Amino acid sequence: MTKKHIIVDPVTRIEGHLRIEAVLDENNVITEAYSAGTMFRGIETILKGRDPRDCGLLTMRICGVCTGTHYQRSIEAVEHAFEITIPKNARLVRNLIQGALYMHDHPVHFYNLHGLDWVDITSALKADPAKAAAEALKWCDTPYNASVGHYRKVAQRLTKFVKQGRLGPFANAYWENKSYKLSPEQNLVAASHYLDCLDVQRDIAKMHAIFGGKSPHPQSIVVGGVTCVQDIINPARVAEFKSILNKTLDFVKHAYIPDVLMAGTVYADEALAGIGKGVGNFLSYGDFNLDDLPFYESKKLFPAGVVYDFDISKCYDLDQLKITEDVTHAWYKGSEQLHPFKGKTEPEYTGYRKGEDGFAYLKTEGKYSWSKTPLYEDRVMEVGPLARMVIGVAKGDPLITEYVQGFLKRGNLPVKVLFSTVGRTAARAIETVMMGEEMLKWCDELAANVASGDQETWTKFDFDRVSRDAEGFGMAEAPRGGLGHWVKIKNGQVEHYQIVVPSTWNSAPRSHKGDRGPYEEALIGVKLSDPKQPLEILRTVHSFDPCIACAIHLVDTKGKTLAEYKVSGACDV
């Protein structure tokens, strides 16, 4: 039997640094796969000795994408430790800030990161604009920015890029790969919305900044509540937020959802075959508090829970004590499975092996990734939009079930298609429209609460009293899945801090039992049309929306200055 060993490094159109190695059989079907995060994240070390109230401002620098959600989880971990319950206005504003992140993240992921795994730009150049307009009407009665004239201009614009050799984001792709299945007209419709999304996302970022202060890296959340008092009590600011949200929902409903339906229908055979289905174990921490109880007791828009082995007839309650981190195959010292309160971040880099062909390969029998392997009851788990939708359906949540069934009905698709690369992509779109419509209600709830005379935004607490010796956790959902921050505080300072991010769950290397991580398992059985153009690997991995930490964080444990830099010229700080 002839086998091929291929390397995709770096995986592009993601946040961070990711390497995939795959072994193919003689039919170019993946029989083994390995996922490696190729950079070190040591921010937990940086936080030791800090004032716990400052941790949120530092932890959100882990990433330039999910900044606000790290910020909020860190703040919630400290609030849990201090036994603080925030006011209603603060809860609603935090929901809106977090929701704005979802509304920005999901469409941008589909069009500007994941879209080119489905859409062949060169095929779009061959499209008939009149047929493209007719195609758009098949998937939506009022398609977004759809007309013969508009599609003709888009085609001319793309053709101009090609002729001038200025392809920009469309350069170095696997155009005309046999794995592309959309017609020229379908490709033109989706390519048009790719360009539209570049404009739409600018307004969504403004929405994020209205209550967050700025985007990325919002700054209005503090331990005990929020600081954006003037924006909360000003009806014009709430109205501005709602106006942008309505425009965003217009794009989501009349471009994003129809395009996912279109692609899902064309690739339905792969979805029905379960291509990219993954590990089959799903976990959600739950998120978006719907009442004013402490966050760990509050009813959630996304319910918490655990589903095993693709079985949506059963959903188990989540117990954070059952979460551990395994480093058997990660570049850290040890091989224990430790709860995050006891977790360690002690690097032990063992490098690569040199193959007979001269290339460097992962030492897959040992340690081969900077990503740890989070486990729940000693099992690898998938987190993210698909997990949230699966758990919602398994728990019988009426709202999630309604949205999932409505989408499947529009595409005439069975529930089983969700367990696939296509289904993972569809789940993200389903929750986006649900999120947007719920946010409109939160805007009205916030306005009505303030109008009733309630302007409270912060719960007062005595830091010197509550901060002596405490521990807490903040656990909720980021756009990519379950995000947890665990903190131990001693004498008013951080003694221990551990973060388990969504892409650590999903990008995990093998567990101590040899179980593949979600990326790895999802790639098994995927067939490549051309091993020199591993489009199918990118499509499946991108369906998780990888967000590997975007920078290497270094600290000298003796407190010495590592380097100083002077930046000349004008810049925005």
Ligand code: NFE
The other form holds:
Amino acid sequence: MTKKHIIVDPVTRIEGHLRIEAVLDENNVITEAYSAGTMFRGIETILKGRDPRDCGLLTMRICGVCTGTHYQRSIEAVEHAFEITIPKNARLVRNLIQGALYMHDHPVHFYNLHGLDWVDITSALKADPAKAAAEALKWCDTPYNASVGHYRKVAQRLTKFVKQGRLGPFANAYWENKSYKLSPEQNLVAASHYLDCLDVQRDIAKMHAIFGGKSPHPQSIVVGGVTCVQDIINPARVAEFKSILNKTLDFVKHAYIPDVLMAGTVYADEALAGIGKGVGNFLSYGDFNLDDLPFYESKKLFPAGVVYDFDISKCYDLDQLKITEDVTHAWYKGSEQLHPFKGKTEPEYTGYRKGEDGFAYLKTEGKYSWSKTPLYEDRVMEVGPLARMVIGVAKGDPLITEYVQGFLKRGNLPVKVLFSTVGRTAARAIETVMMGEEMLKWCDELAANVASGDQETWTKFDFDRVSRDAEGFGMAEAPRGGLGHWVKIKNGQVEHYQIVVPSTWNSAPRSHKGDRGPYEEALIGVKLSDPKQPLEILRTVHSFDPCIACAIHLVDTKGKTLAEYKVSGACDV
Ligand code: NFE
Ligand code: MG
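What about the form predicted together with the named molecule, after the form predicted on its own?
Let us now look at the entire complex, which starts with that chain.
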């Protein structure tokens, strides 16, 4: 029996640096998989000794993708420590800024990052534009930008690209791989929306900046509320936000959702077989406060909860005290499982082993990633859109259940398809349309509240008094899943800061019990059509929308070089 050991490093079309190693059996089915964050950097440590009011601005530099999320979580952690409840206008504006991030991230992920795992651009060149227009009509009564003339132009544009040998964003993919299953016309429909999405995302960035001040890193959120007072009280700014949101929703409803249905139907066999289903434990911290109670008490658009072993008949309450981070297989000292209030970040890099073939391999018996292993009740957990939809359904949340069931009904699909790579990708699309619809209501709520005479945007507090000795956490949902910031404050300064990030949950290496992390488990049983083209590995891992820049945030405080290493080629078999 010949076993193949594949290295994919770096995984591209993600944020940050990720390496996947997989062992294949004689049928090219993955029997073992390892996920390693290969970059380390620093934020948590440099927060020590800082003014807690600055933490938001510093932590948002963790990432250029989910930016405002770290900003907001950090400010909420400090507000929790100081026992501050923000005014209604601030809550609505924060929901809108964070919602704009979802509206940006999810379509961009589907088309511009994950899309080429499903869509073969070279096949689109063979499409008949008239048939493509008919195909688009199968999935939506009023498809986005779908005339025969438009498809002809897109096909000509792509052909020109290819003839000039300037493939740009379409270079270096595994074109013509056997696991591309869409027809040439379906490929043209999706490729056309790939290009449309580039325009749509530019406008969404403007929407993000209306209340955020700028994008990707907003600047209008402060401990106690928000500073964008002039934008809140000006009805034209709220109307501008709503107008871009409506345009975005048009794209989401008439391109994104239909394309996910189209791809989901073509790949329905895989979804029904549970390919890529992962660990089956789901966690959501809950997010988008719908009333003006403190965040840990308020009703949420996405409810908090825990589901184990794919069992949606039970949903458990979330208890943040049950969260730990394990470093048994991560490049940090020791093998403890510590709650974030006690968490440590002491690097211990142990390097790679040299294989008989001369390649460097992860030392998977020991430490092999800069990502820690977050655990809930000692179990590895998946977080993100699929977790939010599964927990919503398991909890009987009427809105989430309606959106999930509505999507499944349109594709004539049973609920179990959600537990797969395809399902993870579909869950993200489902929550995007739901988010957009809710944001429209928040725009109206904000305008009505201001019109009623409430212009309050900030809650006053006595910093010297509240910052003497305090601790708090901000726990809510980033686009990629549950994000928590934990802070301890002494005499006006940060004494301790820990962040547990969505992509840390999902990209985790094995736990101290030997349980695989979510990416690792999702890869088990995935069959590669060609081991020299690990397209199916990319597709599975991309369905989580990795952000490894977020997942790893540590620095050696003395500035020493801890290790130097080279990243090997894109695929070494
Ligand atoms: Ni850097 Fe992030 C999100 C956070 S990490 S993108 O969403 O927090 O998973
Ligand atoms: Mg951390």
